[in-house]
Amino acid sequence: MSGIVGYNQEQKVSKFLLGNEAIVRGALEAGVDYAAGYPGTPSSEIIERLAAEASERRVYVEWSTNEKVASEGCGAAATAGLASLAAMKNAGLSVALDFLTHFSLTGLGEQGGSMVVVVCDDPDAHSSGDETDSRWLARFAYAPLLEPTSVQEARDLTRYAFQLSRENKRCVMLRSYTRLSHASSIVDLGPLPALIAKQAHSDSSACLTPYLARGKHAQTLERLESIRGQFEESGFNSYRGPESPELLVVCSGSAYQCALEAVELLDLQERVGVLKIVTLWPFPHQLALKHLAQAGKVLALEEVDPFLENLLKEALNDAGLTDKQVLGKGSGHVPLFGEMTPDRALEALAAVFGLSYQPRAAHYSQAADRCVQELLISRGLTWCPGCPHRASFWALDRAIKAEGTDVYVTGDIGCYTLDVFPEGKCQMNLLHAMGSGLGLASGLGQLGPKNYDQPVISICGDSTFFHSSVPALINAIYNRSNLIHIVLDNDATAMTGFQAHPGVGYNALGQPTTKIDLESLCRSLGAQVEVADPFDLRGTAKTMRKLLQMKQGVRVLILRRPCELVRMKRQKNKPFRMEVDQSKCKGQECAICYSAFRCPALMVEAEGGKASIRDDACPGCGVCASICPFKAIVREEVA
């Protein structure tokens, strides 16, 4: 725990806290009761940290199967008078939206609760399959946004959030990034509310829903105007520079940082304006028309999308100021993807005042390029020493070319995704958004009359199967599909950091609860079950070869093997002694040690060639000895 709490509240504090850490002690100040979410970096910290404060902040926590029904939680308990929080990444805010749109129509009723959707974009995609940009997605669901610039801002905005989510009686939305989640800072802290009993209590006689929608869309924009005029006088809105600028910067989020950083160097403060906006939506057009009026130029900083430059472009039009031009992503000054930096902030600048800049000297860059080609060997992205997806795959592909079948396979998000990235063929053709995999399976299994002959396969995880592949599994069977759903049950939600979900037995808080059975669950349904162990090769690639010949229906084969990061923590010792036999080896000869099963505990000699074991590295799973044709990898039994 990094001491978000523990100090009399009435103590003045500072501490050194993680962008997620502050804005959890902004929720922690601003009374939070419920909080709720689904594991996805960068967000992931937030419900962890609420967790182990749980108990002693008395905040309900939990892990939840999704981000909808995180958010539906959430509003169920801010609609009862509580102050609720849910979190998530920017791909799981497309999960929430269905309720979130609605739920922005209704409002929270009267019994005085707050709710505050935190959601964590990813820009440059540092851990996900996009950088969607969120903010638009806030206006699409009439939601207030707010995004901060720095890990005190953080924590500062989350407790205004609050407050202004119970004063407006709405959903308020603050946007984090990974920039800012995973940044570290000194952060001021404020007092804890005091411990009190708080009474829940949902209005019986009242009927909160969106029906009928024409009468609630009036009075949600009618909130909104209410809101937009607070936000106009937002202290978090700040100007710095001179009064009349030759160019306003105008900015957001990890840009306002990169805007100051790049006036200094480039020696602007004289000739430069910049105005952060943190109050994106509804956005304060008469504080932007106020600044616009006095510039000479316009120049928009963001990362990812052109949101904040398309409001400024609206507010000038509206206002009739059509001869002022916004510079940005629109006039190729700013990038239309990726991050913000401050090497971008100041080639946009330099461009702007046709100055010569340079981020680095010449020789500089061409000597890190060299070090980078020369010193620097890439290993590529790949599974830990031991996971099992890396046996499940390597069984599946046996099975497959046992079979000479031209098989489909489709699949989401999960460690499981790291099949593309290894040199050679991938076995996964078809891979989208967490659940798609069998979603498209199920529409592919109907193509049958449309001459489709290919066996499909659909592959998720655990955590995936009970977030978003249950709709489309009983999808499947109801409409009478024909594919296979592997479920890769390695006992965890590992990709984003082993956080519970309902097929492990505990919730978010370690307590023991309820473990949801994969097999009974989808026997129950109606699939045709098989079970097996990826560590047993020879006979989980036979199973795959039974279920390819059935040909119809839905067939479900459940590959169980904890992953070994579970398996470690629990048993702390290794199954095997693992061992080359070097007079058997082959080395390159053969090579499937370490070329195809690609095991980053398996290396090959300098001399020679031939394939050794990293002791350091290797869990002792064993598989590769199962793998070697010509028996040179031993394993030994430990005592």
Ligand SMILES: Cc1ncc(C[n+]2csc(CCOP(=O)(O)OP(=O)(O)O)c2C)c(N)n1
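Residue numbers count along the first chain shown, from 1. It should be emphasised that the depicted structure is a prediction, and the values quoted were computed from it without experimental measurement. C-alpha atoms forming the largest set that superposes within 1.5 Å between two forms make up the rigid core. First, how it differs from the form predicted together with the named molecule.
R58 shows a C-alpha shift below 2 Å between these two forms [criterion: core-superposed Cα displacement of 2 Å].
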Second form
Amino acid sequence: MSGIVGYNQEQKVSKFLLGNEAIVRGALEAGVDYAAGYPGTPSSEIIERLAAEASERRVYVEWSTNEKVASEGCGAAATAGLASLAAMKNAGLSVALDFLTHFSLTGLGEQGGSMVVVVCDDPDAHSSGDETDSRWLARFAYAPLLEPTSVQEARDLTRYAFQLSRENKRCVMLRSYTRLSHASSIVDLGPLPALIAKQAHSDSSACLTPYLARGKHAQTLERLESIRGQFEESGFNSYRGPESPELLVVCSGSAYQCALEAVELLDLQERVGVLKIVTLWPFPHQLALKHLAQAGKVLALEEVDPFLENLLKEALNDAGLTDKQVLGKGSGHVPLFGEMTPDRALEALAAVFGLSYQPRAAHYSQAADRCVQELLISRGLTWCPGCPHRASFWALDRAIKAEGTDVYVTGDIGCYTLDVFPEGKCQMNLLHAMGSGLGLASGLGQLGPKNYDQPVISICGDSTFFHSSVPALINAIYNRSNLIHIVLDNDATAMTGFQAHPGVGYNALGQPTTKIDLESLCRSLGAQVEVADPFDLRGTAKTMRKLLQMKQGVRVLILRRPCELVRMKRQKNKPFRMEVDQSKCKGQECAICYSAFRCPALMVEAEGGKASIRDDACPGCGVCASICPFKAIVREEVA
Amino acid sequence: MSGFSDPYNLMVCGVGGQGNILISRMIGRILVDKGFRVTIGETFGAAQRGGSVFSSMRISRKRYYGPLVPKGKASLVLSLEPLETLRLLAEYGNQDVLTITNTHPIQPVGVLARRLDYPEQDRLNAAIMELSRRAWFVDVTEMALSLGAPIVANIILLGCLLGAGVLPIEPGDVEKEMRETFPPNKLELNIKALKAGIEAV
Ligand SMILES: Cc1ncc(C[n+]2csc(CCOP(=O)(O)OP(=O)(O)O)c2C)c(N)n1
Ligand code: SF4
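Having looked at the form predicted on its own, could you now put up the form predicted together with the named molecule?
After this comes the whole thing, all chains and molecules, with the earlier chain placed first.
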């Protein structure tokens, strides 16, 4: 990736950066001392890039076991007078929230520290189980909320967030989103601060506890009022358009660019004004009211929930201006789900003005529709060629079928979640938040006396296990639940980009550290533990059957085999050269390798439906050789 | 880019893992050096596990655009897989769009599972031609395999883009960019791949 590496040697004042890299740049310019996070798309590059700068910029950077611990570490650093940054995706903010709501009542203490929580939402849930709108949680946690509208602003606002936090002794939240975190553009840079040895202080000036909360709550609200005052004047908010527009579009985040584009495409520059609010909460209502007063109609444009829209309605109501209607989600002009796009902005504006908008010629659309109908097929998600998860689920399927029992499987969040997609094995019956699989299984495993006699299996990955499954495992053992827990130990947090975790033996900077041993951890808690290699399909299925036959107690099965992409990076070779012996392949009549095992390095030949192997995709893991009942897939060891 | 629409919307698509991000960032940095305002939007994350992926580049002399291309507004589609060309055209195509397509198909997992049929190559190409003002087709996967390095297929496709002469980018610009960003031991192979692509159109 374009990389921040080499900033210092460089005299250029602008650089092509990813949104997340711009956030990192802003943090470095602000003199960040401590950074922690847990991976999650679209936030992961923030900690990754900071780790790459850690030694040069003297920043302490860690991948924490989960987002709560990350936030606590950052809170501690801020209390000690340092500048800290916590980074996470939307789901992670919910994990961190208990700490953050308490922390908001005390503030950061008197040592001059600062703390910025960067949360990256994923509207449309491109890579998430939900599209939760984090902006409510900033308000819930009394954290001032900033929301950039461009890559440049991501850098500018991050820098400002640190200043705001330090001056107000409060944790500040910066909301990013997929279309910003993963957009790149040119960013004007500021200077990096001199590297001075900063001193951490122990704060004993005031008792930093939220207890006796009433008074602290009142003080917090007072401070937020004063921040609102600052936001009213903030140069980050801006207005573009005629003095008294027929329509005022008030927008935040990604909606700003979409609004500008829609105005341009509909040629409404003379009639529509666009107000961008970047300092979103505490809401600068005077600023909003000033612009609302000049405008005819008002449209709130934002993605997912009506957060800004509600703030506008609140502001109007509190000012007694109840005759002014705010169009948006409530009026049906803007959808209540999904991300903001130029098309959605176009639709909303066209509806307000009663215009019809045609993006392309009608005959082209007709031809395109015809081609789609006749030819276009979907492309489902699936595990990479050589992925150990495919083998694990294959073995599980075999074991369950051989036992002839109806097993109930609770799943979890990682690459193995692909099981629930149409082309997975579809073995998971219940799937929720990270770490929930084992907690759900712990509950189901207690239902025997209520005539729930299905064996229960929960499945999670190694990173998820450390993130939040451990308390559930303790719970299951302590309360004598009956279940099998399978840990897919692939030596990485793979789904989010192969980050380190407590079980891999190195840290965020790639330095060697204690490798927490899964086996001894589970054994020490009192679980029956087995370990198997998923590529040994028969052996793995056999161990699974043995554990299923035991019926009682908490049994842990660790399936150990590195993620294929991690292995490839380390070893850079193919263990086996694979080939399909066309004379032995039964084609259509069998098809088990491609139609049931479904490794995407396999290919169906047009004639007879015989299998073949894609040289450009096969990593040579060799597993499919043991799938073929006719020994048509031959593997030859690569010397 | 006189004679080009402003903003110029270049979309680079393919299947997760084919390397669309690398080439779009290279093109982006080169155009930035030439004074264009460029924003690139990318889909990465879950889609990289075998799904459809694309990057969208918004290129302008006037201002920075948001990363999302409005429906029906693609200027050029650079595609690593033919089905993905069609997928993008269906949503972003228009009568002026140009397309450069790697003809080498990657069967979606639904085809392996025998739930779907991959369209016949001839019909697919005909549809792409029908929906493009001008369409180029090259099997860059095959070319990459013959270079012994399937990984450089994306660089060959970048070469095709230069060969088609539709963007104000010279081979020298790309070579310079490669020298700045690629490790020296990968340079020779990639320059060879680029040249092969340029000559292929
Ligand atoms: C609370 C929370 N934090 C982060 C994420 C992002 N996330 C999704 S999958 C995943 C990786 C889990 O890694 P692991 O369990 O080891 O599975 P793998 O992908 O390696 O198979 C992460 C961190 C999330 N969904 N929820
Ligand atoms: S990234 Fe690794 S764990 Fe994820 S699907 Fe690919 S091989 Fe499997």
